[in-house]
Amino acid sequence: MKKTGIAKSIALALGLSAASVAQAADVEVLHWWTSGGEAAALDVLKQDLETQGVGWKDMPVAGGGGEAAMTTLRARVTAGNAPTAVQMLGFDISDWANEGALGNLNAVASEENWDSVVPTALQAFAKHDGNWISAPVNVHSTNWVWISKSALDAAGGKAPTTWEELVAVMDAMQANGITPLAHGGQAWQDATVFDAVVLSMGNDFYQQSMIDLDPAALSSDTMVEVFNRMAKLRSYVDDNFSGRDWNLASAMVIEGKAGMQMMGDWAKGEFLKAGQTPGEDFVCIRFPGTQGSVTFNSDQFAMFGQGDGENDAQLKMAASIMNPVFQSAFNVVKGSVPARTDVPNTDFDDCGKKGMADLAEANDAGSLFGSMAHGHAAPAAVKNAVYDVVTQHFNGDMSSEEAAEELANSIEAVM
């Protein structure tokens, strides 16, 4: 499905009028959403907006992980500049709300009863103080593995549900002559991988280690094997990944060049956006080893600079957000599932629905957990510090015994 196509498909959904409509005010939206999938389900939120009488100033920041984002954003900020809304991860809005940098959001939020319907994992980082200060536009979870159909069946058929069965599978796909594991290298997509490496080696472990920071986890055996179980999944990935952004190896798997990828659930985006259907064309499970658990991730709008002339613009876009039949359209496109939990699955593919009921289920479990690569698990100096350890280990540059004690030193020196 084309871009436009999408765009089309969704603001029919939202029941958008074509009409014009004078602008009021504006905002001015920073965000990395970018590939085209992502970008045409942002344009209907535009689309809504301007049928409002608000303008919308796009600033897209390219770059899948939001750090080239938070950077210029930091800059806008310093230079007394700051964009009107602002596309955000984790402990980045709790980061700003702390500086006193966010706006109140409440009027919008008590009358369209927010608490009774966002989940309390996003309401942690939606909200500070007791106010809501950000709207959330959706939940990714983060440990998928996406795979050729065509290239499992050549493999034997059979997906994964085990290390051992993960790497079988690989070895086959290698045999075979195609790429197993289509990656990009960018400390942010080696972090993802890793997160979900971690996962599996049981729920207790990534509490201890990537949340609660626990030393003797971070510099253990296990983790150990972690860096070991990454250094295997590097053998299996192409001598031209490094630099590659994530759409591009979403693209290796659709085109048959690779036959698989490990990444968030916003990679389906690009699988449904080049015409291919769950089941059929492609597989989605959870990284072995971490069934019936989810690290994730949760897209949220923040606001900046809320004046006289821009509250209501901000809280207009704040509202249209948070509308279900938007919740529902966008998501659908994205990949993600929608931040509440009131949206039926009516409309969802097989994957989308796999991704609702693995939420609810993790939820219920106590097994849903903030991801540590995508900033839901520690703050930024933590994320960044775990970000250089495990890519230099990618990227052959230290040992997996040397990788364990560099990230228990590593998180020691920025807490």
Second form
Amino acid sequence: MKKTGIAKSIALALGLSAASVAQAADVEVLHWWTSGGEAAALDVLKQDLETQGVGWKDMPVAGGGGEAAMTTLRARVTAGNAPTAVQMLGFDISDWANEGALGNLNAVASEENWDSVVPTALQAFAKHDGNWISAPVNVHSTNWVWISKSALDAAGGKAPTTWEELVAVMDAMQANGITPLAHGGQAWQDATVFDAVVLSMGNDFYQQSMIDLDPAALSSDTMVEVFNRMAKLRSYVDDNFSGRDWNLASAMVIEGKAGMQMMGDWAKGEFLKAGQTPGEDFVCIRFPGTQGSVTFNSDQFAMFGQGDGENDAQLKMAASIMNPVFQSAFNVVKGSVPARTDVPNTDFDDCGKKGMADLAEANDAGSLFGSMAHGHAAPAAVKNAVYDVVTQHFNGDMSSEEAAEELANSIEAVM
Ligand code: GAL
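Would you generate the structure of this protein in the form predicted together with ligand GAL, following the form predicted alone above?
What follows is the whole complex; the chain from before opens it.
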């Protein structure tokens, strides 16, 4: 019987309500980590909390990128029944903080000096009016390509560093009879690839178009070229890509049915769960043309005010999330890198070590950018406008010129 089960039995024997014990000792967590690799990482957190007597009431809402989870969250809060803690990204955290819905974590954050170890890029979302309102568990980055080692060897063996080399490798893979690009036709996945293609046109262009939302950049010839490249990538996916979940695309590469996947480093969690090793079974590279730069997103757990003052279990969960030992153990499995800058890379594989080094380099060089696709470049209304245009274009519903024009117009319409 779980600890919380024993606690409840004793409480009931003493005439206390199970709810009061549940409230003190349990956290109900809304999240979208339902793939094999994600669930393995989540278990690290569940077990860590259990050792501290905090029970876990799971509330998974499947759907990569978290769109469905955020819709469910809105319904729960509207019904006056907010979960204890919620996995959230970037501007979604800020939006809920602006509504005054989030609990205050300063008691833990100040005691454990989070201000000195959490990168400012994450603090921008984890703090509101100077108060800590969420606990960052990791830093993912989205401008990665995960390549089957055997498929790459059969296509010449050199990992591409430019767009032209990428096209040549995909052409060779196509000639070898495998699907060059494993992809899931869902708006957030199309947008994840779009992030990388925009970044490959240069740091300044990503800043101007995705962060500054400059209409001139959004409708520029450079953006037309971005959409031309998206159309070229569309020619390398298989006929059944529409609606495919991202982890099933990862499985195509893992099983040698496809040559590569352009996806955030949560994909590495699937390769690891399948028992594969970087450098032997797969190769991790930055999207060609983006080495030295990073588009990031951080998974954070925001704590919703439970109305009866601070919830001890929430503070314990926040402390657990930010524990350096946990940060290493969790991120090694998740495919991301720690949200703290003081965690050693000892236990990380070569791709994890590269991820940590790339993040530090980009942070120092001013080439660390929030991912548009994963809610770290602009609020949800803008992100969804980008989703709509990018996925319509990827599905062949508009030309590259129309897409660039529509991108500028639809973003302007929601600002
Ligand atoms: C991202 C999230 C990752 C992973 C991915 C696929 O937004 O940060 O942890 O869940 O979506 O669903």
